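One chain comes next, on its own, written as structure tokens: the form predicted on its own.
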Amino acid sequence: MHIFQKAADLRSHLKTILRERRSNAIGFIPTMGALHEGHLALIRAAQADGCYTVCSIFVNPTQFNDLSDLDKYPRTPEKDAALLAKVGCDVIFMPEVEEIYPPGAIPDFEIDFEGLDEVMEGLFRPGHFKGVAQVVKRLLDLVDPGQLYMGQKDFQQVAIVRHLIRVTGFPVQLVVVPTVREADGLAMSSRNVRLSPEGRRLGSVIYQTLVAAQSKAMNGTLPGEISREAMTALSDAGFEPEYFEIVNSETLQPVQTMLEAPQVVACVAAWLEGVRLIDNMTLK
């Protein structure tokens, strides 16, 4: 396994990866550390792909809008190397904060994300998809890849990242991995090691919160009524919801019934014990 910490070694050592392999070889997953099995799942799927796999580990400050949400991001970059280690990941970018933001040399970056940015963690973390959709095409630039993972547990983070895509035209295929789950239907989340025992216990209501709600769509309940049974059963358990919205899969709205989109799902947030915890599932 190769570590890199420039950005131009980096794209030495690809160049000559990209000469011994098939051009769209290189599948890359960008990561803020912290692994878990969810991310590990992402290596796995580009390893079964056939991809000489890129793993980036990089806290990105532009997309965190609480300072004090960055200070205390877990930072574990040996272990996150034992790990990838472990599984075959063939390099581990971790770049400084200089080599992805060069005083100077990165333009401001805008785009327009259609009102995608403007619904659900776009309410709560104003700036958040900005930073998001900069730290990627900025890393997509660098790695040259030619599919890039990403779990489905940040949905909205996905469609905004197709999205870039898209409008940008970089040659990518964008693959996303399932959510992967503790036993308990916990989703898998650098930030669960926040939560105490107690925490860690109470967070799987989300999920039943959720797979209660994919049960109710299917009986015929009104998405609304959903969302608002959803939040008091949040709230009841010991939650501080921000939102429990039933939404166009592509364009993120909220729909009144289940008809209204080929696909719809169901995407929540809510506070636990100081920690932050977001989680979705497909309704139809």
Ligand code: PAF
The other form holds:
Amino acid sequence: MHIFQKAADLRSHLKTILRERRSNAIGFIPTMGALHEGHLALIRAAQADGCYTVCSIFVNPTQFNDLSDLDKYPRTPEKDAALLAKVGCDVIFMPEVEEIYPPGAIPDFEIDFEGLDEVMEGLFRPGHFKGVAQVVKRLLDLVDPGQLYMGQKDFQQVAIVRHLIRVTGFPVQLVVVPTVREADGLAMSSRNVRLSPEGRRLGSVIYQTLVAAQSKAMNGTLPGEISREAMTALSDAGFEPEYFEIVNSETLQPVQTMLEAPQVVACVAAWLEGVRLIDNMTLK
Ligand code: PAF
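Next up, can you give the form predicted in complex with ligand PAF of this protein, since the form predicted on its own came first?
The next block holds the full complex; its first chain is the one shown before.
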């Protein structure tokens, strides 16, 4: 496994790999580290597609609207490298901030997200998706992969990146990998390590609320009522829920009835023990 900190070194290595036809596709997995099984599932998906796998580990400051969240974000580079070596990842790209954002060299990044950034995460984390799109675009430019692997857990992020790829015309295929869950249903997340054992146990209530929403939707309960009941269930269990929205998977706009969109997804964000957890589930 190769580890690069400089974009120029990464580029020349990847050029050699492609020139010598040691692989015909670069599969890219962007991460912020603190890796878990969910990330490893992305690596495995890229490997199963026959890609030469490049995983970036970069805690991107421009996507944090809350500086204390940035400070508290778990950083475990040695453990991450060991995990990636174990699953047979080919390359880790671990740049410093100056490598991604050289002073004066990066033009201001503006993109019209056509409302995708104005709901759910976008309401509670202003500027977050602009930062995500900025770093993903920058990393795509540096790595130039044929395939980009992202997790379904960050449903809105996936919608934003799909939009970014569409409007920029970047020649990459986005592959979305299903959420990996703990045995009790809690979605795997780098933030879970900040929960106490009790919080970790309680965390599965988010999953249970999504499963309940799914069965209510199948039984004809209207989305508005499902959302209200889910918010109450989360508060009663000790969470501070921010939203529980039932949305059209394309536009991310809330639906009034399940018939309103071909695919409908429930998305939730809730705080527990000062840790912000998000999850989602397809209802239709
Ligand atoms: O999902 C993440 O870990 C980050 O938002 C990403 C896509 C690596 C961009 O920093």
